[in-house]
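Presented below, as structure tokens, is a lone chain in the form predicted on its own.
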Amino acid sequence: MSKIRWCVIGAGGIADRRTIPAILENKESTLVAVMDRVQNVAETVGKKYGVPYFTTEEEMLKKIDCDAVYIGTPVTCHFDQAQTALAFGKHVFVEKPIAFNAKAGAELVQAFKKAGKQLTVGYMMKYHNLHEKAKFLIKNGEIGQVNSVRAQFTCWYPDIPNAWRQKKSLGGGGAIMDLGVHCIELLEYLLDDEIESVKAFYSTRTFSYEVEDGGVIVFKTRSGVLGHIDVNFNIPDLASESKLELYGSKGYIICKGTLGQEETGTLAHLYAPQGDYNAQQSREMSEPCVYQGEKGNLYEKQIDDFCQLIANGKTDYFYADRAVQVQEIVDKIYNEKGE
């Protein structure tokens, strides 16, 4: 099969920093055009990669023959732009969250299923080698029955003029919509379980924008795992360990520095089954096994998976459906107004 030809909608930001380089690294892919509604962004990125550039998706898709479209725009644009790409018969890779709300996300997935075109959502953290290691350890009983989990994910995000993530109408929400969705999706992946009950508190405490700059999510999964997610835009990057913790009846898994855009950090695993009750509650420290991040490229890994599906003439909507479920949880959180 010839190379998969990519067009990009939303050429700045994450597309330029992460996804376009990942597409170019993929041996089965080639970049054929970029589009951004901001003229100078479209021109700058187009010239940077030596491809035609446009300011409307319709013009690009009419003039450029491609197989797949990457969408890296504000979430409020995802639904319409994905539908436009589908109308031109393209496979679509859209950044998270899938859509502004779960209803729109579900409609989008159904449209792609009906058309037989692949729809993938950019939740890349499941590709981290240490998260894959954690999933393997859990599946093989290396921490026993998982009973308690916690994720802490932060990003220092001060007031920035015209930042779309700081506007409710464009981003849909703040720290929960931007960071919390990653934690929800990753924990459901690791546990092979779904969040059934959820409660959250959030506020805008440090900055002046209209979306929340911090939130705490408490949940229970269908199997009974209890969990807790902290997400913040108001904690300095160096003051957060970006920690993922999973505690079971026979031990723990603690990942540090793994929640982010790079395959870095460590995983500490302790297998410590216990028999009788320790009435003295005297505890000795045990040394865990420690594993390192591989410093690979998470974005290349997810592009590889997407391209393999297309090259093999297959579709897989499991994670697109999960992206809708994640959005259902977020919708519930915001609808309950947990200030």
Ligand SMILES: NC(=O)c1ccc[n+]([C@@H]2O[C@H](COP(=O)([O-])OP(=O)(O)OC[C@H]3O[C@@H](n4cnc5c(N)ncnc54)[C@H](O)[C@@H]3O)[C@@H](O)[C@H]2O)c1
Contents of the next structure:
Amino acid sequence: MSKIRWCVIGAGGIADRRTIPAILENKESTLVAVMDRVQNVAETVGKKYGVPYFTTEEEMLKKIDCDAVYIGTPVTCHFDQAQTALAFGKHVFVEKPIAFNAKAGAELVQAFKKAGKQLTVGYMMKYHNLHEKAKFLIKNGEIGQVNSVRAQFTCWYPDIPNAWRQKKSLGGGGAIMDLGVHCIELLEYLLDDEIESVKAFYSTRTFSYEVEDGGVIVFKTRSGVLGHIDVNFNIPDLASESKLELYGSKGYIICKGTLGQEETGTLAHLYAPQGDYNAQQSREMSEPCVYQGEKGNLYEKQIDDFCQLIANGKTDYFYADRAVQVQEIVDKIYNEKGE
Ligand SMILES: NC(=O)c1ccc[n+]([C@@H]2O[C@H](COP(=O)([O-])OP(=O)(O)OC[C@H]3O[C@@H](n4cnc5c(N)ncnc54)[C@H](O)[C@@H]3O)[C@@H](O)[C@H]2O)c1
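Coords for the form predicted in complex with this ligand, given the form predicted on its own:
The complete assembly is shown below, putting the previous chain first.
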């Protein structure tokens, strides 16, 4: 089979750091062109990878034959650029969050379904081996009925002049829109459940930008799991454990250092079913089983999945639909103004 030819829109950020290297590692893929609105970024990245470069997506897609388009631009660009790529008949891998709001996301997914083209959204954390392990343990009853979950995800993000993430009109929100979406998506994946009710508080305390630099989300899933998500731009990277905690009626799963861009960290699993009520409340500590991140590449795994679908002439919209549900939750949070 001939290789999947990729064009990239928004070549400078995560595209250059993670996705283009993942495309180049993939045996089924080849990079054929890059585009960035900023001329010197387009040129630098194009020359780095030895491919033609452009400053408009239309010119690139007119001149270059490709099968798939990766979009790694600020959130506000996702909808229009994905629609443009679709109008050129391409499959699309768009970065998270899918779009500025759920309505735009839903319209996008609908358009791809109608055209029979694949739409994948860059939620790569479910590819972490320890998150797959957690899902497997939960499914097999290894912590019993999951009752309480928590995700803590942070990224130190100080005031930076003209940073799109720090402007509501470009990023759509702050820590919740940028980091919270990963946690919502991952928890729904692990629990195989959907968040039904949500409340949140957020504020801007440490920095002076207009979006929130911290947020707390409290939720209940359809099956009744209770959870909360803490996301912060205002905690130093070294001061955060980046923790995912899943507590059930028979034990726990605690992941440390697994929320992020690398397949690192640990998963501790404790199976500790209990019969009688312990009125004394004396607790003997038990040792959990500990597993390690396998230090693979989350982005390569996600590109591989995308390529497998295309190579087999298939489409799968399950996670694109879920990416829209994630935005519904975020819309609800921002519409309720939990400031
Ligand atoms: N999945 C992940 O691990 C991950 C990590 C970081 C960012 N992201 C997502 O990737 C997207 C980009 O984030 P980033 O951190 O790379 O941002 P960035 O600002 O570092 O990079 C974005 C690039 O897009 C270019 N650009 C801006 N507007 C453009 C336009 N209209 N057309 C073409 N190019 C344009 C910029 O010049 C820049 O080179 C966001 O949606 C973000 O949420 C995902």
